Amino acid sequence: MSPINLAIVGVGKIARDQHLPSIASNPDFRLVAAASRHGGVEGIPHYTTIEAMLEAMPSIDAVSLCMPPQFRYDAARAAISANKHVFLEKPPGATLSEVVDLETLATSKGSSLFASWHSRYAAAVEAARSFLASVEIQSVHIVWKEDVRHWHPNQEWIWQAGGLGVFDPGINALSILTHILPSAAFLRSAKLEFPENRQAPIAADLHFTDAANINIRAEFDWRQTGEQTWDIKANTSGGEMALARGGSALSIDGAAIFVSSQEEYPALYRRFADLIAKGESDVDLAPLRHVADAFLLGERIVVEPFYDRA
């Protein structure tokens, strides 16, 4: 089969660091165009809007949308309306309602819509899921702490309403949690810390239970310097499971479990190609629902101002 003609929209840090290398290494795709207000990709046509790109290049089969979530709905709707397949960087949108609308539109058009959760494709996640399905879970503790100045330097959109703040990385932990737990969890309480000069939280402390009343706690913080922490631990009848380094390492009672060397974004693009080939979509909103619940139930705590440079 001929490669899928793919365009990328939003040529920022995540596109350059992850999407472009993954596309280049996947023979199922041919990168043919880019649309971005500020940057292009060498060697292919560049447009400042997705509308101009779609009009000028009707041969495009699919688009990857890598712009901030506040702007993703209009771009996705334009692409699906033009009968293109759409890859949504996480989170898939700024609200649940707009993503549901996109899924409905994609179904009506016969387009594949992929709400990607890259952390679910980390090397040890499937092994952790299999383990938890075989034991009785007693409690779960997530610690997801990193340095926003390192990962999102001078990116003001993440601090604006709809930018999610610390839930931008925290939703990665929730995407793993909702994938590996055998049953659904429900948020019971939350504390969200908002810098007094920002519209999005810098830290969150979330408490969940499931139908069996298992205690699940998630701690997110964007102020951690030095070594970064992306860990999920579960006390179980089969020992303590530790899913570490963002889902790339797994141990049971301290003993390392062998996992694959799978890389997240190349796996995402293999999944996208498979969805297109099968005429299917993959739009799981569970992680975003948990974030929405946190904003609904969360106690708002105002903390000291945050500036990009300390």
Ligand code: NAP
Contents of the next structure:
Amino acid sequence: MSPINLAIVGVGKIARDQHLPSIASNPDFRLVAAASRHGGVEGIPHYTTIEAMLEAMPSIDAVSLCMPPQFRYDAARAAISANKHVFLEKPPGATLSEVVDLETLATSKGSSLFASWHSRYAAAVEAARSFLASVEIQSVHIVWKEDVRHWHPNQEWIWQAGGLGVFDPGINALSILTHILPSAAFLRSAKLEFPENRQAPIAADLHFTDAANINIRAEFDWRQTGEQTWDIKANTSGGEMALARGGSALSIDGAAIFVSSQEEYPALYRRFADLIAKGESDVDLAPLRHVADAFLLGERIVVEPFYDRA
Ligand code: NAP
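Take the protein just shown as the form predicted on its own and give its structure as the form predicted together with the named molecule.
Shown next: the complete complex, the earlier chain at its head.
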């Protein structure tokens, strides 16, 4: 089988940090072009728009869309309309409806559409899912707190409408939660804190339950300096499960469980290759649905303005 001719669109932080090395190490893919208004990738043709790239290079089989979510739909529609397979960075779009539209189009064109959730591929996530399937869950507590100035310096889009604010990292926790819980949860109440000079929240406190009335709390905060926290804890009939460090470490009652050494983005590209080989799509909207619910149901609290420099 010859490799899949892949193009990358939106060459910025995540494209350089994760996509390029993962593509380079996967023999199922050959990176053949990049489309980005400013960025490029050395050694391959570069275009400033996806439309120009698709027109000039009909041999492209698939594209990875790595721009911010507000600008992903048009690019995805152009690619699927040209019969390409599409890898969507998380979150898959700015609205639920646009992603449903892309899924419908992909089905009609026979393209594989992959709405990726990288945190689901963290090393300990599958072990946590197996553990929770074997016990009775009493409660779940997510704490996802990080320093926005460190992780998102000068990223204006993230504070604009559709940029999701603290839900940009928080949706990673929700992507894990929706994968490891045996039953579907739904939001009961939420408080969202918006800096008075921004369109997106800097913190969120979410209370979910599920059909069995399990309490699930998620605290997201972008104002945490020092140690960063990306933890999901569950009290269960089999002890306290702690899924820590963004899904990469698991312990039960404090005892570490051996987990794989899997890295997220190489695993995402293996999944994308598999979907293309099987002619399938993978579009799970559950994490984005929870975020949309938080914006629907959440109380809005205005807090002090946020500036990139403290
Ligand atoms: P970024 O570096 O700010 O943006 C990526 C690239 O998108 C930019 O370099 C820019 O390239 C292009 N872009 C920006 N605004 C655009 C616009 N208005 N129209 C078209 N293209 C535009 O962001 P990022 O951190 O890589 O994040 C991109 C996506 O990856 C987000 O959805 C994010 O949630 C996800 N992600 C990020 C990380 C992370 O650690 N940063 C981790 C996992 C997932 P040009 O100016 O060259 O067009």
